[in-house]
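Encoded as structure tokens, the following chain is the form predicted alone, with no partner shown.
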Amino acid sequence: MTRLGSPDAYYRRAKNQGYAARSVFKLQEMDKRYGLLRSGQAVLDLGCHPGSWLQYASQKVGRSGRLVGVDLQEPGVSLPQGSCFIQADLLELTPDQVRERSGVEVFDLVMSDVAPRTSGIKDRDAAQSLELTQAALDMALALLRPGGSFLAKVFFGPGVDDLIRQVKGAFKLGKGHKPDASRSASKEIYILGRGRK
């Protein structure tokens, strides 16, 4: 019998509940703990494919909210009303392009589950993850309203502590967090910023 905390159990739960991926439970856990998502918010989801974070966020922000997804690949789910998708490389996308293409000037939450195409070479993968997460933070700092929140995945490695320090300097609360739904062998952590200064 598989324990609930095992990867297979989270995968089955996601499929049974109609979510595109098991990663939804990471966002759900962090939302319950830190109160990230609320009705009416404008949310930017970087690295939104396959779409489970968009699915969960749409339930939380409701019809009055606005969701903007960004990825190289289109989400594998139907986009909810009040949302749009920008097909782009995060490393090449500018904040002005996001504003222009989405019609949203400022966001309440910028979240990123973006990951590099892994090579299996630990140091290379960690460096590419750090570059993407730094780009997500730069985007958040340009687009978040005062008091807004930031949440982003990164593979732990050199430079991550510096990234967490940047978040601590820009937000009232900044910290690293590893959700229960993350695989135990995974090197990923999530960096959280609450209360944009």
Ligand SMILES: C[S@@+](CC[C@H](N)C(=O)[O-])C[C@H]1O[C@@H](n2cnc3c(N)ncnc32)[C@H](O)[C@@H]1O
The other form holds:
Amino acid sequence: MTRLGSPDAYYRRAKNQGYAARSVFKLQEMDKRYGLLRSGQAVLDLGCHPGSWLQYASQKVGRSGRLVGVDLQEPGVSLPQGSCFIQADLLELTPDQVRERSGVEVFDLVMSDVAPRTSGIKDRDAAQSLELTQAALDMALALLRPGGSFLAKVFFGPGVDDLIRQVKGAFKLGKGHKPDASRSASKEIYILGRGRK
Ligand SMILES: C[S@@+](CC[C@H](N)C(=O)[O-])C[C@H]1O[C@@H](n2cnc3c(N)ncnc32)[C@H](O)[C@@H]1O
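Form predicted together with this ligand structure, per the form predicted alone context:
Complete assembly follows, chain above in first position.
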């Protein structure tokens, strides 16, 4: 079992390949499995710092795509032309503010890797993660085009089943997924919604 915070093979691979974080391999795996990212898409990346998902997504959406990143902290990677970063607290940001600041009216994919600063107190961390992921889902429901997709991390705990139920109700397909690159010691899972109704 890999301890949280200790460098592992994914960490070293990310470093060697010039990615800002090992999280890139979780997105890469889920993209390969579910075909989430395509050329020309508009993608909203919630919790985008330090930027490995932005790096991966920019290769996939290409020059005709649009990437919008949101985080409390600026990403450590340079954004491709036509993309933008919104420095904001997801819990306070509104869909209209995203539209106004990015110039993008509707998105093909809303993905969230937002995670609270963990305290080590399992119930508190899970409750904060749930609140953030609910905010990510609310944002996605307001900004996704019909047929669009949602992908979001959440720490497993009370309320996650209800979140998955909401996703199943709002999308043609809703499910939870634990990528191989997610540390086995981590309580995180990813919730996927395909085909916004
Ligand atoms: C695991 S990191 C994301 C890693 C990123 N996907 C990558 O590949 O580089 C989680 C991010 O969530 C952000 N975050 C936590 N709470 C937030 C909030 N309330 N609003 C916006 N971002 C938040 C943190 O600042 C942190 O950068």
